[in-house]
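Single chain ahead, written as structure tokens, the form predicted alone.
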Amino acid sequence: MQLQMTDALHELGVRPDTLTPSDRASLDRDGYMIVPNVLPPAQAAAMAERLDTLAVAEGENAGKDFHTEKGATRLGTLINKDPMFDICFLHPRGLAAVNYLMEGDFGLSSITGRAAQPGEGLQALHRDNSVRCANVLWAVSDFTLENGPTRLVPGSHLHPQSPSEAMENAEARHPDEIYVIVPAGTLIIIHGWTWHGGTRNGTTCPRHLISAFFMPRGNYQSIAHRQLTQASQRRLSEAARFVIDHEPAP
């Protein structure tokens, strides 16, 4: 019998009560939910350190398997680069929220890293895509007011326009925006239509974020490399492979 999404999620630890009523209310009303201290500080720090190590190893090619960004170090295809990142796209709380937002129709489009460099990192407020999508974000550095935290506009997923359509300057501060000030190890899940963006890192250290981005099955980002290496195929369970919906490498 072919595996179904409900069965796969159950095998990965998602239960009817994995999302609380408060979680659902926050996603419906605000377009995001925040769960602090999901990862221990040491685990988050190890992820941030691994992102830095990968960035050095990839050098000028860093991000070319997803996209590059001035002022931020981007890394693509983390699924094939270290098993430590598996929890970022397989954590039950994250999957439960994605399943709720996407109504059961989703796969993993990309799993990427972003490190806002000192003095950089400001993004225009934006939506992640024009189709329904969900972004599971992991703060693997402390997010402080000084180091360029993510900003969000609560309730903006319900707005009929995107920030670029509704604002004269989408890089400008929005009167309703909030800053996500959280400790490393925090899980942040946003409806992909929620207006959000990075802010300027005013410190001397990079600020690290990991993004597991989910889209409707078969309708993924064209810039994402979505093939599993043989090692990843062997490592991931059948349920995990079903949920992420990646192609095996030749």
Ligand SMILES: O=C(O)CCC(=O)C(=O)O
The other form holds:
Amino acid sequence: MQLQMTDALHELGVRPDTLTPSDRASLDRDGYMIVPNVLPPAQAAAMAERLDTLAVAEGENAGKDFHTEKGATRLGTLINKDPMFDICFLHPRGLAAVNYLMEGDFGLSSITGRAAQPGEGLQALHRDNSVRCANVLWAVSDFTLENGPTRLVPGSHLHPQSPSEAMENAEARHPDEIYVIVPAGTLIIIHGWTWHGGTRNGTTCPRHLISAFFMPRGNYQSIAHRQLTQASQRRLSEAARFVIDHEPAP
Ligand SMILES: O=C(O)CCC(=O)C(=O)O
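Show the form predicted in complex with the ligand, please, the one above being the form predicted alone.
Time for the whole complex; same chain goes first.
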């Protein structure tokens, strides 16, 4: 499998130097890496707008193909909803980081959107799963101190406990947490064990994030709908289909 994965990643543009020494050091030390301005602002804005139009079109069904959350508009299965989101799970820097964190054993568990609504969006600090996993997050709105940026606790991927075990109240501030204040178009890759969460959006506009979540091959989150429509099967290259490891829709 490793050889096939290596070939597929090469096809998708991943090279030995795609990750910088500083990227690797951040992933090892902090449990995340942040690369500002990977997508041009107009592309990020188009994605945020598309999340909003999809949310309107899906209405009360929004998120039911993944997970619903009070105060946040969630959308599942973006892979089948618009090709504009392909870059979110196929960007070489993201794939190189996932490959580094997962040592070659991964597939795409889900590709989803989360818009924290005004006055809402605070999440408890959490890990994404108890098994090894990696999350490629895209800020597609500007993340400001006011609009509910993601918070991260550096080095917490190495902690023996999850936040709910180690903290009395995982919604509370953590003394070591940092806020991801970045422009729209920023790529944030986290080890799935890094303690993180959304914070409260104190503005009047939604704050948008896209998440491409990777898990060990064959061991995907049960909440994720992982069937590829025929249009997605036709659109995606063989290498992309290998990496995402989805089932064809009947
Ligand atoms: O929206 C964010 O800032 C983080 C979202 C998150 O961590 C989650 O939904 O699990």
